[in-house]
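Single chain ahead, written as structure tokens, the form predicted on its own.
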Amino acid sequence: MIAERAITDWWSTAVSEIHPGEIRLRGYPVEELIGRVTFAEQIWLMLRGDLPTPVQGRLLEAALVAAVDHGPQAPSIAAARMAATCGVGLNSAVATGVGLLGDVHGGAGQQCMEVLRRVVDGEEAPAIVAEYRAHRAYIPGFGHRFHPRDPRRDPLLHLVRTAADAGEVPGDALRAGLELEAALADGRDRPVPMNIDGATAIIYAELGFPAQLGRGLFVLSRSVGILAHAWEETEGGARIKGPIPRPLLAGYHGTPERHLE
């Protein structure tokens, strides 16, 4: 016989404790959390084990709010909308969109946090920029395909700067991000300002989250936009919408028409 403790400890967790009539999250009875903590504070509690300070909670909430959506041209949003027209259900439509958030689309924040760490640890920002340019690679978190200057950059960095001046966060990641931004602009006619991935990477780094959780928090944030778009498409009642309008056909560049002899 297997000892009961060996079985119950198979999925032992420090996150939640459940008994009949009782739910405790990181030790707090859920009824004490309901109506008294924000969703951002609850996220912090679940991931970090305790409640954030008011400033930490506001910074986390600001980053989550800023990254919720960037329109249906984003592949994750477009895929969720297409899935919603195929009768798969709202949960599957959202999962379809979230499933597209990988290294290329959705991973820049985590990658930027890793670069910020290099600068904080003592590497020179111009040397890192030169390294990326030598490989014809983009530094994650800087520049944007649509925005000459990402409108989310300034309010997020202002919040971080205010928190750093008050001693609520170290300010090291903010300094690193600004040094990278300056190094990217050096010698160019037009600067390469930080984008949403860079700004939120600074916030998550200042708050002490590891880079992998930076990506996880972005996915959590963007899933709100994915849900909203999938629901809008579901309410519209359209069926089997493809990537381009029906009167248009995808281009073809294969072998010209041919026939069996």
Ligand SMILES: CC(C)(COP(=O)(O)OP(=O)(O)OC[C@H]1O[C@@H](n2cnc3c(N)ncnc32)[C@H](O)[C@@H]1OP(=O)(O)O)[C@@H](O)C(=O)NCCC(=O)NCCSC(=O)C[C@@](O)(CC(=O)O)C(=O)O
The other form holds:
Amino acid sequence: MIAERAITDWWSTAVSEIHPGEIRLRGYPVEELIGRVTFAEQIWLMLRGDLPTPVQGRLLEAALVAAVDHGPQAPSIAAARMAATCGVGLNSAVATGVGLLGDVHGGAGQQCMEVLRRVVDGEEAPAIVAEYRAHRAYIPGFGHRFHPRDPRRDPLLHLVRTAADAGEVPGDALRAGLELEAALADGRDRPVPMNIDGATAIIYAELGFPAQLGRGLFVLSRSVGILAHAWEETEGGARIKGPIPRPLLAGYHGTPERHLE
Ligand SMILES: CC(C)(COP(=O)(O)OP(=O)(O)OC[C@H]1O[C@@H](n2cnc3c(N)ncnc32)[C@H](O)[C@@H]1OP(=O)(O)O)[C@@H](O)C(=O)NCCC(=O)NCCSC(=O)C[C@@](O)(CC(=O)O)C(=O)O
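Let's see the other form, the form predicted in complex with this ligand, since the form predicted on its own is already up.
So here's everything in the complex, that chain up top.
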């Protein structure tokens, strides 16, 4: 027989405490949270264990708002829309979109936060850029498929600058990101702009989130846009929508038509 202690320890958690008729989240009765904290503050509470300061809450909210959507040309959104037309249900459509967020698209903030940390810890940004170039590698959080300057970058960095000037965040991740951006642009005709993964990575780093949660928070934010697009496609009623309009066909570059003897 398994001891009662072993059972309570199995899923023992510091996140929430549930008893019949009682729900406490990080110690707060849920009735006190409802109607009094914002969703961003609730996210902070759940992940960090305490409520954020007003400035921390606003910065987190700004990052979450900024990354919500990037239209059907963003792979995460397109995949979710396609899935929605295949009758898999909203939960699978959302999972399909979220599943595309990784090192190259939407999830690069995690690696970006690691690079920012290297600069904050004293490494020179130009040396890091040279190291990546030597390996023909992409610096996470920089570069964009079609924005010469990501319109989400400036307002986010402005908020961080204001918070840093007020002493509310250290400002060192912001400085690191700008140094990396300058080093990347150095000697190039076309700069490599900071993208949304990079700008939100700066915020999450300034707020003290671990790098893995940087990706987790992007996923959380993008889930909103993914859900909206999957729902719009569901309401539209299209069935089996492929990646390109029907009259268009993918090219073929394999062996020309041939026949069995
Ligand atoms: C994002 C992209 C694949 C773009 O590629 P592209 O194909 O446009 O760029 P390329 O043509 O390969 O590069 C042109 C020239 O710049 C050089 N170059 C470019 N990036 C460079 C870099 N990071 N480090 C050094 N050098 C670089 C390259 O070496 C070349 O140099 P050269 O040959 O000399 O001319 C690329 O940057 C990249 O992997 N970034 C790192 C990963 C990253 O941060 N991912 C997040 C992207 S945001 C996102 O996912 C959210 C989204 O915004 C998505 C959306 O919808 O788009 C949304 O909201 O959903």
